[in-house]
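To begin, one chain is listed below as structure tokens, in the form predicted alone.
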Amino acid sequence: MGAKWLKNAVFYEIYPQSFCDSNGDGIGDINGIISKLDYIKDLGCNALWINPCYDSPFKDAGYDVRDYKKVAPRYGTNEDLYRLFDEAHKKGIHVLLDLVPGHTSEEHAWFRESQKAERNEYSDRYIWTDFWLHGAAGMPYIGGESERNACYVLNFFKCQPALNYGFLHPTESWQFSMNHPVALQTREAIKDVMRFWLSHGCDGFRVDMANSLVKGDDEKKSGTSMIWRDVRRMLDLEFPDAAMVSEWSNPKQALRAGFDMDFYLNYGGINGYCTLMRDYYDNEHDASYFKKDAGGNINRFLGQYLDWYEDTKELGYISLLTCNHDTTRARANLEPNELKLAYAFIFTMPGVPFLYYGDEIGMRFLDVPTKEGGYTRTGSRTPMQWNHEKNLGFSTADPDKIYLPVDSAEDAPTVADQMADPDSLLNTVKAVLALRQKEEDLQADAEFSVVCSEPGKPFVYRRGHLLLAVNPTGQELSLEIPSGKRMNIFRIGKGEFHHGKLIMGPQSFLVVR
């Protein structure tokens, strides 16, 4: 493992759009995150993780980097960005970019270049076809747009070219190996990238779809796992303590390719992610775990999670998150007394958690029009609810001129509420995240094992000298288990143990020493 400062770090995923507007245009900032350093530290995350915030044509809400090396100007200037690594860094806060190495905007300079007829030296930083008439042999493509005589591969949108890293198996006359020297020189150019924020104050990165880079890759991801851990060396030689956190929700693979971290994320259909707070999306029946009186099981969560944290624990971390910009928000289908104990469990394993802005009050998903290539993911993207002033505190703009609209609702979650209330959400996460900080036992590598994961028992689990349990149900559930005495440092709701017997009242979590 390489960043020592993971072992106790929490993260704080800011969508920078919609976190905090500085100054009055409707769109979030880097001096409004800056603003909200104290905000961040109080509730006890100490990294951060940004959303893309290069310049950018916006198609894919700055997923579609128009140029890796500079801020986008509706965010601030390039010196904005340095001034938040240098105010965070006083305060104990590391922060995380997000890297989208596997393609840019097709408004890019290299991109613009290498569609031109004429040979120059970008010409095969993307993935062209040898004619306007050749597809690109089973992936999507774009075909008429260029001057040049061919089609070039896309990563994901028709916005998105993809990089060229070569191809694990070239089958084809214009695909090139990855020892080519066209697919080092892409490779070369994000260690650039990465190089130039590192070296301005940059932590390290969040990876977008980092399993994407070598084309006909193998169910290994064996080339694109090489390319990551050539990137790892390069980070090891110059940037030691910096840390990488893998999209990829593979840890077996991304971990072994030199990733600090990797997100558990809700790939697939229902994986064991999904089963704990979002188990509806292929039927009618809402069974998560969190979701009271569902009859959720947290064994569909443990037979993945078990496999992948055994066979990885000494390489990485697995990284469980609250949500993100990808996700839609676990309010939309669990209250907040639901949310205490989701948060809680998530806080309390191993590995290093992610908080998503805004869940840390239960902000809702919300039904609003897609923007910026957001689609169904628009509603987990709406702006930060800070108080009751104008647009709920994220900005003074118009409600009409802001990113997004914010939740019209009377009772609208908001943190000036919730920081009054000693029984909110917001001070409950803050609970569990002082206990995090506090206890080295609840920290990330920490020694985990299953005590107790029968139904119609309490989930009970061991992190080093401690002993948690969990009980989601509305019922009273109970356990034996012979044991000396035992001291509280922790609970949500009635839990104790009585003469050897562990009795859950209904929505409670219980940690004990």
Second form
Amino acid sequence: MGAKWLKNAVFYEIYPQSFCDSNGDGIGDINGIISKLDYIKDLGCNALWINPCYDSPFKDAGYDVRDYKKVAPRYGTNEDLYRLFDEAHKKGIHVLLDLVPGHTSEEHAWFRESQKAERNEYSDRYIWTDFWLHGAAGMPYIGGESERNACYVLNFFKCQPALNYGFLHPTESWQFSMNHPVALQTREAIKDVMRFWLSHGCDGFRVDMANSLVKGDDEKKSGTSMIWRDVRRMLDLEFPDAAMVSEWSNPKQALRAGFDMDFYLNYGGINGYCTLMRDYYDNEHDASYFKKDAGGNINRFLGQYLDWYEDTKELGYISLLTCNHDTTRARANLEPNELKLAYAFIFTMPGVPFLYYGDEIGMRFLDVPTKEGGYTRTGSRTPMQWNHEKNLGFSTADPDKIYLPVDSAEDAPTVADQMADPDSLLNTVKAVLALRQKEEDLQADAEFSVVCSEPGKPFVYRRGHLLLAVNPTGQELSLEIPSGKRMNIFRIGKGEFHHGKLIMGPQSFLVVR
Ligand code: NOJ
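Having displayed the form predicted alone, please output the structure of the form predicted in complex with 1-deoxynojirimycin.
Let us now look at the entire complex, which starts with that chain.
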């Protein structure tokens, strides 16, 4: 089951633009990240995922890669990134980079070559039709932009032409089969990018739109999965400790395709994950489970999760996350006391959890104009709030020169304030993560089962020998559990287990051994 170090891994996601600006130019950088490694370690995270930090025109915040092997000058140099790997490793922190295999920027040298009328090595690196008036049915495409007499297929925004991995069932003369040499060349080119960073010390990849490689009729993603299994074979041989986490949100497919972890994302309207903290998506009445007295029901989460978990627990991990750079910060909807319970739950479930920078202090979702293709996502991408110095400690640049504005509220949460408050969200996160490190039964692959998920009762689950209970409501809830002698080892709020009776005060979380 993948890289062994994942067993006790807790990830911290860094949006490099907004984390820490070390040279005062208004944008975060690699040296800024290096300067905060001790903070991240002290928080209890031992792994990083860094969003794309490669050379890019930044029409999609760096997910439009112009050069896969070059750090964007605004973040520093390749040497800075190699030093980050080194410094992180010295502190026991693993580092995942973001791999964007489905598309490049339209400014990537491969695409510039591919657009030329004259045939060359890169002509088939992207998906092109055979005539300037021929579109690609069922796929977004662009015509009229190149000297080449054809249209090209997009993977996401207009600036992101789709790389050509071939088709499982080619139906048009311009579609190649998956094992055609041109399709295999694309695959090898991406492996080459992976080898490049892995051999410089990175520990693996978060894979962007991992399910998007094969276009057209890719039955149950079988073509795309075949490619990832091939990549996995390469990793197993050459970099056996490398880890991959997929943006797929279908662990049954992703873990069978060779990923170690798959994110459980807020995809497809209200799914199980959304019902925990963001039930308001598409929903008039917000019944998020962790929203106090909103009438939430954990079974809306468990219904989907348990099926996935049971089916995949021998294959790899489902990754629960506090948020990511595409998702509205949970603080938009939940108060810090509610977040404490939500995070305690996320960090004590099976699999490998991810904490999005700033969530540990409950950073708000800000109402800011779109930046670099962020649109409604931009409000989750604002600068980290360290202290009450200029720009809340993010940067020494003039406030009108920084990447995005910082939270201007008087009570904007900061790391410095919360470090000093034993009861803060930050200190609660630290305590829960310290417990996870100490108790093997709370780590990625320790056994998990549900003890009670009945509405009106505390939600109780077992991890190995431990019993965990959550009460997100404003009322005291209790439950009889036949059991031998037990010891309460961790609590948020008032909760206790005594003589077979669990009594959970309002908004509480308890761990019992
Ligand atoms: C998913 C990434 O998380 C998102 O930020 C990006 O815009 C798209 N993929 C396209 O790469």
